[in-house]
Every structure is written in C-alpha cells, then in structure tokens.
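One chain follows as structure tokens, the form predicted on its own.
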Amino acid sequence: MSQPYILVLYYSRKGSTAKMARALAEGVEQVSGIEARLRTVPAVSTVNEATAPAVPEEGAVYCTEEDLRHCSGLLLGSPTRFGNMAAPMKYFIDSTSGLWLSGALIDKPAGTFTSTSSLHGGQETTLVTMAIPLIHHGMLWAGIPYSHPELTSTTEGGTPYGASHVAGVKGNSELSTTELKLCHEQGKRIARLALKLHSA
C-alpha cells in the first residue's frame, strides 16, 4: 500500500503562490507517515486555439483528476483575482464534477492559501470562496488556530481561514518569517487530520 499524500495544488503566475506552495510542502512533510505531492494547473486563454505543453516547462507537473481522486487531504492555492481565484483554478475545479458524483473526497481534510500584490488585497475572501466546491464535495475545510502567536501579531500575512502572503506590487517580495511559518504550520495541520482521518 502506498503512503497517503497531500496534494498540495495550486495556481501561480509571478512565482509568490509557488513558494508558498514548495512551504506548506515542507510543513506535510514535517509529520512522520505522509507526504506532499506538488502539482499546478495550466494557465488557460481567451484564445480559443492556444494551448499548453503537455509537461510544464518549469516547477510542478500539471495535477490529474487520479491525484486529486487518491490524495488524503487537500492544499489549494491561488493569487486572488479580485478576491477571488484566478481563473485557471477555477476552471480546474470546474472539472471535477467526476469527483463530486463519485463522493471520492468525501471527508478529506482541506485548507486554502493565497498570495496578494497588496496587504487588503481580498486575501480573506479568496480563501473562502476557494474553500466553497471543496465545502461541496464533501471535504473538511480547516483554516490556522490562533494557538498559533503569529496570527495575532503579524503585520504581513496570515489569516485564521489559511496561510497568505503579500507579494507586493511586483510580486517579488519574499515570505517573511511570519508567512513562512504559517505556512509549515498548516502544512502540518492538515497532514496531523489527513492521517487522524485515515486511521478511524
């Protein structure tokens, strides 16, 4: 038998999205018995005839319905478009109505992250609306305690509905200490419950 895993999906163009993503991989892995598993989503066109390469040419590979069927918990994250997901997120989620006849994800735990060019740049709201189909399909959505210190302190990052990031305008601010450890620490979140879960 295989070892559970958490997909740790997400969407990122500038890059921000993507080091938070590699952060809560390193939080899974963090917690003995299950692994991470990175994967991404192609960026979709208003042209209908363009299309991507099979294997992206950087970063993760692009994530298949197989790995979202056999994960034992669940990392979604995206930029926020006007406080929301970006579309490619989206429209990858769009496609798993497969999942949600099947009931494959029924409770399997789940949590959001974002990244956002400013500090109120729609971070909250990104986070529940991405929380919203995985809601539908079933999953149990769990955001960042406030047993953690950072949550109440940081002046950067970091919202109890999951891990964030300010990326600036240009987006190439690094995480901090604070958005950093918020990340590892829901990146173990949800491991500790995917494996709780796994052994009831």
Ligand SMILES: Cc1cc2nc3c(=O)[nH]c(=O)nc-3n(C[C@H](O)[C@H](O)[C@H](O)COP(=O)(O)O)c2cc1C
The other form holds:
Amino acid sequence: MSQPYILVLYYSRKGSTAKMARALAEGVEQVSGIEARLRTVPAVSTVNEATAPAVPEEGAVYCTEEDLRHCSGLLLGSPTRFGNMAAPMKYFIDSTSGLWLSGALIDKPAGTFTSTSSLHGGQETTLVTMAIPLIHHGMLWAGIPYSHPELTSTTEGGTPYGASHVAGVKGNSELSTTELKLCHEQGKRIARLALKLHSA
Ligand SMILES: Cc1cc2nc3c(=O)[nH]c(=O)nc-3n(C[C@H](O)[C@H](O)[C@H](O)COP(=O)(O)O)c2cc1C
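Now show me the form predicted together with this ligand, since the one above was the form predicted on its own.
In what comes next, the whole complex appears, and the chain from above leads the way.
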C-alpha cells in the first residue's frame, strides 16, 4: 500500500494562497509516516472546459477525483473573495458528488486556509464556509487550538478556524513569522490526526 498523504488542495491567482499551501505542506512533512500532496484547481470562465490547459503553466498539477478519494486528510485553501471561497474551488467541490455518494471522505480530518488583502476582509467567514461542504462529506473539520500562543498575540493572520495570511493591497507581502508558524502547525495537526484516525 502506498504512503498515506494529506492532500493540500488550493486555488491561487496571485500566489499568496500558493505560498500558504507550501508552508502547510512543510508542516505535514514534519510528521513522520505521512506525506503531503500539493494539488490545485483550474480557473473558471464561461467556457471553462474548453479553455483550461490539461497541465497548468506553473504551480501544482490539477487535482483529480482519485487524489481526493485516497487522501488520509485534506487541507483546503482559497483566496477570500467577498468573504467566501473563490469560484474555481467551489466549482471543483461541486464536482465531487460521486465521492459524497460513496462516502469516500467520511471520518477523514480536514482544515481550511485562506489569504486576504485586508485584516478584517472576511478570513473567518471564508474559513468557516469552506468547511461546510467538507462537513457534508462527513469529514472532521479541525482548526488551530489556542495552545499556540501566536493565536492570542497575532496582529496579522492566524485564526482558530485555520491558517490565514494578510497579503496587503498589492497582494505580494510575504508570510509573516506568525503566519508561517501557524501554517506549519495546522499542517502538522491534520497530519497527526490523520495518522491517529488511520490506526484507530
Ligand atoms: C473578486 C475578488 C474579491 C475579493 N474579495 C476580498 C475580500 O472580501 N476581502 C479581502 O480582504 N480581500 C479580498 N480580495 C483580495 C484577495 O483575497 C487577496 O488578494 C488574496 O491574497 C489573493 O490570494 P492569491 O494571491 O492566492 O490569489 C478579493 C479579490 C478578488 C479578485
């Protein structure tokens, strides 16, 4: 049997959520016995199926149904758009009815992460609403516990609902030390939970 993996599935247009995804994957990889698999989803347009290339020009490759079916846990990331996940991620999730029907994701741990331009631009609403379809799938949504002191002291991103990043108006700021730490911790937590549930 192949090594268990946490699927780190993200959409990113300007690169901030992609940076977070790589940091979360680093956290996953710090836990022995499990690895991270980075995947993305294509952008959408009115003629989506006709225009998306089979392989993206940069970043992770596109996620398949099999990547999702066989994961031991999921970390789902999207930029915040009007306080909610971006349409390409929702579009992908809406294609997963087959997995819902077969119960393939039941009892697997899941976390959500997001990037915004502004501090109060809707990180928490995005993180919570991204969890809703995962809960429909029977997944066990986990955030970041307050045992991490950065959650209390942060003046940047980092929430109990999941990792977050304030990318700024230009959208190009680097992850702060606090944001990076909490990405690592969330990655580690989902990896550990997956291993515990796997052996149960
Ligand atoms: C259509 C649209 C809506 C957005 N809505 C919000 C928002 O509600 N709050 C916010 O702070 N930023 C908002 N942004 C900014 C993005 O969340 C921010 O630039 C994010 O870091 C982009 O992530 P990416 O670099 O992974 O694409 C929006 C951007 C777009 C294009």
